[in-house]
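One chain is shown next in structure tokens, namely the form predicted on its own.
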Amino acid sequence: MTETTCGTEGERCANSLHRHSRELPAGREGLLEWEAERFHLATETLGLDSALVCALHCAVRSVEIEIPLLRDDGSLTVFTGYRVQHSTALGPAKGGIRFHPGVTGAEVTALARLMSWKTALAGLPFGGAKGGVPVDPTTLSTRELWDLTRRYTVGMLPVIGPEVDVVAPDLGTDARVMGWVLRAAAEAGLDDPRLVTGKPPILGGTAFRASATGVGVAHVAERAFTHLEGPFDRARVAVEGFGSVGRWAAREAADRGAKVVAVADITGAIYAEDGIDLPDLEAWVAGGRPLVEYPRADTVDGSVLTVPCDVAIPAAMEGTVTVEVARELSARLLVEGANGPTRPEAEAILADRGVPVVPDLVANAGGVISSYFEWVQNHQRLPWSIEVERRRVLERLDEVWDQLATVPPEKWRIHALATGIGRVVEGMVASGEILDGEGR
């Protein structure tokens, strides 16, 4: 295990950014740089001293481990596992485990920072973390995925825990994988359901957690659309991504009266002017057939976000809202279901066109809010009903949205970031991590 920490000197902070940038493969340089650019705009708004800015940007702990995996064919593959704990100023670090070929130390570092600001903005007693392994889980057998998960868990046990760093599912992982994490930790001596959120309900998870992020995205989309345009039942919605976030966002938007006219997944995009029959589409996909071949909709060339619609929801990967997409977007509102889907240069174009963007820190916060409530229920050893948890998650999301609605749409992202960062600073001052007034 290799552990590194970053000091507060400006030169070291800058070097850390460049070092991580070199880790990114071609075409994936953006996330770390976009996060840093927006972070510095927010800290300028707060008027923070440069040394404090660097201390805020650096991670508390970054860990890399090597994971030798015996494959089913007898060969051995060595994977690198990452875990970055960005901040613990407000409580234990909190963040998902991502299994995806594009995972790098740079990516998880940027995502850990974003989680710090997101949890702070939502008023949760958590810091930010993220972890992952650069692997395509679809290329692994069930046994290989199970072994990789267990080895990653055991390798990270010295730095994770229910009051230290609480893990959760992310891209390429799910409740089943979280159940394996919980069991591996228990067998290694850490038997505590509070270590993991997003786990199966039979192991202490909650019934609402799987749908919470997507339901929350649709809830925030309705709040924002109603705030700017009028009743949500007049809205036509396009959703990029039809997985754990996009599918639930589409379903919830339709349940709230909006017309879902377009969806997309890795196989392609489809559009139906009169709306898509989502239960029928879900049955089609559940039968193992490609979404793009769904017979009761038209195939879309290019980004699904550019079809005629009122609300565009990118809920797939970071960076999908490019300059070209921003120029062609017909929607009057963009709601970020994914983390970091809108590139800064694309957001500038949307701002010039008067298209508001609800930032990811707000739009997809329902997932981590639900995770917090799962953690609370595990502490209490008293489960809530799905109706109670759903109500409490959406009430907390309303509180987050109400903070955003007080400023003009063009200031939404910086206001959300500055609010989250400001709360982390308050926590650092209150705990003595920095002295009151230092760096101001």
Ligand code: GLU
Second form
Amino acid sequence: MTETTCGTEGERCANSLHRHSRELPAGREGLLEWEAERFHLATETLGLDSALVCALHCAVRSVEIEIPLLRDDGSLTVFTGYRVQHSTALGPAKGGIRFHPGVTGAEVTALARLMSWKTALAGLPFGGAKGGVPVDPTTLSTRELWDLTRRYTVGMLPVIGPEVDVVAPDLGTDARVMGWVLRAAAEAGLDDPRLVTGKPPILGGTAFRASATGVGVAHVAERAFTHLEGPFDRARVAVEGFGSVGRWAAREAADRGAKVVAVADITGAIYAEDGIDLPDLEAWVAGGRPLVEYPRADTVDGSVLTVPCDVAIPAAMEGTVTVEVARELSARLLVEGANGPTRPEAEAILADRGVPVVPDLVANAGGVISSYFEWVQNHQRLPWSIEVERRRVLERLDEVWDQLATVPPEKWRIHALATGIGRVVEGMVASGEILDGEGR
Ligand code: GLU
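May I ask for the structure of the form predicted together with ligand GLU now, the form predicted on its own having been displayed?
Following is the full complex, with the preceding chain placed first.
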């Protein structure tokens, strides 16, 4: 993982021993580069000097493990497992574990950085981390997935912990996987529900967590739409992704009166001008049928985000908002449910076209805010009702949104980033990790 040592551009990094994102082999550019580019714009607004910028961007710890997995057919596959703890300046590192074929050390590093800025922006006493395994979980049997999860957990046990690095679900993982993580750690001697958030409620998880990210995305979408355009019940919404974020975002947007006209998942995209009956679609998908074959909507060629709509919500993967999508988008607002969905070149086009982007750090922060409240409830050994947790998560999101709404939309991303980064710097100074006045 040498290329992930430092994501700072070479000419701006004070440490000549570091490798830099600009040196990534061709074809490997992606979220690492985009995050670095935006990070530098944000640090420029803060007036930070290059040595501090480098220190801020470097990860506290990057771990890579090999996971030999005995397959059901008797063969052996060796997977790589990553965990990057980017920052612990404001508290234990915090972030999800991703199981997806596209996982790389570079991607996990960039996502860990985004977690640091996100937790800081939300005012949570956490740092940032992310983990992952390059694997398509749908190609594994339940036993293989269970075994991989347990081996990943045991392999990472020396570096994770309830006061050190708290794990959670991300793309390709869910509450069931988190239950397995918890159990594997307990059997290996680390028996503490605070190690994992997003776990099943029966094991100390919360009833709100599974829906929290998506509900938060819809909440922020409503706040932003109302701020810019008017009542949310006039909004036609398109959602890319029908998993743990997109499904709940669509449902919540519809519950709040918006018309969800299009959704998409890995099987394809569908559109219905008069709105999609989401409970009916969920029943269709729950029956194991492909979303794209849903009979009461038309199929869409290309990106679902380009259908006629007012609010586009990419809630699938990073990088799905390409230059082409940005050009074709009819929406007047883009709300980032996924982490890093908008490519910088696409963002420039959206800016030219006057389409505001609510950045991931704000739009999808409901997930990690809910994770924080789960961790707090585990500390207290006092579960709150789902209503209390939902209200507190949305209140915290409102605080973040209200702050963002004080600046014009074209500054939203950099303002959110700079606020998060600024708080991490403040924490580093307060703890003496960097001395006040030094490197600034
Ligand atoms: N994976 C989610 C995110 O990217 C949630 C992380 C967490 O709850 O710790 O924000």
